[in-house]
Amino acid sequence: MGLPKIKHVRAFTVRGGGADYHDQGEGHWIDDHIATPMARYPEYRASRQSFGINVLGTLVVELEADDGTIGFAVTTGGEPAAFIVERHLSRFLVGRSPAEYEKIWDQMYFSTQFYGRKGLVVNAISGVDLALWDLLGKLRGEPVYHMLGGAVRDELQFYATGARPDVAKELGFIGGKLPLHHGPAEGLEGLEKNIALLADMRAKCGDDFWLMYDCWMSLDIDYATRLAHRAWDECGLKWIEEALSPDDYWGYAQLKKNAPPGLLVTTGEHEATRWGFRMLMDMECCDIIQPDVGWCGGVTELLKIANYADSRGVLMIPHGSSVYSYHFVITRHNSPFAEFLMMHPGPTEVVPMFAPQLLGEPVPVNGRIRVSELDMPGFGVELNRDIALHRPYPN
């Protein structure tokens, strides 16, 4: 018997963490004067949300079987993803079976590719294509890692992104990824800065303890250069990561014949689908690839960019996602640890990391966690009906 077919497609919006991690409360650490390519302008410089970085908030992709199974994914894109789920990806998913994810993946992506490609649209694709591999995963009784090829290691290890290497450290992570905090607009007084807190990271942290930058996208060759080179021979720094703007794939690749050599260059988070991380490794820019499994194309996309990588050599270490990194991670060999983004507003403790809109999400203790946890349908988790749900655009 074949499996049940897709009934209803439904899209919703949600504010305030989740998915959407950068809505954020005042005071937390993910909007405490981060640079960004914004920070040219001083009146853009303190804060991202002052340019809109949370604007979007959250999307919900929720895919019911007629059978009454559900499927669901969060991500970024809110309600101009929302429109483009209900009003124009549906069509290619009611009546069709989950099963047929190659198929779909195709037909969302080439349909939209007049004005799409990247970004919004591929953040909506997506969203679909997760909730797919969710509904597929409950209709079959599997977790999605099974489907994947299964697990090739017995646990995933960690290593945390937030302000507090040094708490990291303490929890039991691998390493510690720092957000710099003064760009190019803030001159050689800023670089200094960015040096003397990662030396204070190293003094607290030791020796024996992974330190990154998180860049995000604010510098320029020369500045990134001068960093890398400063980070690496006075704090020994392990990677210094999306240094520049995600089209400048060329600059990449200079930097990566500029740093010193030991040093990792990294990037990929805001790169999408097989062609741009095919651009990427081609061009030798980095040593690590990042895609954001909610972000790139979807579990069907991150497949082919994943075994790309793994003929070209090149590691790659999704960017924090939550179970929908954690259930691909655990079945690659050239993935062999993880992001978590630490969303306590200090950050001192480990909380889940989309929280409030997934439900039974794990968190790692100690660094890690056991395979075993992921052993539920699809990826394992539920949506949190008590959270306000809008849906702006249904059929």
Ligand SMILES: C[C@H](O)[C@H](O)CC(=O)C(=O)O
Contents of the next structure:
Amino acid sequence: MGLPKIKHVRAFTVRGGGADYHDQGEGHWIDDHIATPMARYPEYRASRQSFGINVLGTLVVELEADDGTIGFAVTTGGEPAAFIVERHLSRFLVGRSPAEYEKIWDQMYFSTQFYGRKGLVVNAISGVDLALWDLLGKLRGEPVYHMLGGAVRDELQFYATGARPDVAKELGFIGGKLPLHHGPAEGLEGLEKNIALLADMRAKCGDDFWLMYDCWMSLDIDYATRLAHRAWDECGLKWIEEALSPDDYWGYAQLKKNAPPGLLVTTGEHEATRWGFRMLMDMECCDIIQPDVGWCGGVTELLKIANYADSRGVLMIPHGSSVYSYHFVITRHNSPFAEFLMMHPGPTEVVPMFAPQLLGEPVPVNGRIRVSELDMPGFGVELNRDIALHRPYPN
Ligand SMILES: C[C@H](O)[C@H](O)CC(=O)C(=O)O
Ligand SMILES: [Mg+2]
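Form predicted alone already given; the form predicted in complex with the ligand follows:
Every component of the complex follows; first up is the chain already shown.
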């Protein structure tokens, strides 16, 4: 049963939002004095762009089959990831069928293991893997979620990440995840400000709306424990996210023990592969894992991560990643809801998460997306060719 073979592999970079959602203009909530591990240096405290959070930009991977069908995907990784795709990974793709995704993944991962394993290299592998699934779906005329076993429910339900959970509530989301603004370097005063903001949102949103804090790797155990207890006792926080460095599995295991019963500890958006997530789960680091399908190894790897989580009774709520996670979440009972990153600068409106890079990207209405909106071949989106695509390493 011969599917067309991959003939061309192209890797582009793009600036200005999209998959590199931190690459936004001035005044955006996502760069407004957010707590980070770099906040210990006062000069890098006010803005994440000041230390280079948007230095990479978006990577676009495009795979063209010999019948002219094109599959593509976007993720973070920019120019260095484009180099890896065109100069290293393309050898495992040209002349192969996209149906061989399992073997291709294995070859991409183990051929780069001597300089890869996590981070940028796995972002590049993820981008290729997502483009393979998109191409396969387009060649077979099937949405990715069909190829993953089909939907287990009729719609996706979302919580919103952004600075305005009160607006998210009005827009129909089931919860709002706020960025934490102050870390340990800003002392007790910063801690009080963190609690005050959460208390204000609790007053605005009422008791039943989920409120979460995203700490973006910025805390130590002592601070995270204090924040968790106060935020739970005083404001009914639902979860504390990515409180510590992703390398500190021991710290997460301790934090999970220290956290008040009922408050969920979540992490994993900067973790990668089945082996990284196995560490998080075997060491009982968290209640919810949050892999980003564009960073953790793609759909092929997320299947392994999700199955392991399911067998251990751990929830998997993927980080952001737009259509790439929607097609996965809809097929999984242990992913009962999904994240929607509010990319409007306010954020006071729902706009497509990866705008302006994808055409046809669905957005939640009343906090939901119907499964019928995913009923298009592949991931159901097209690349916006009106944006400035740059191909730095043509083969
Ligand atoms: C809001 C967070 O600091 C970050 O920009 C996004 C994130 O970690 C998440 O969506 O989760
Ligand atoms: Mg997060």
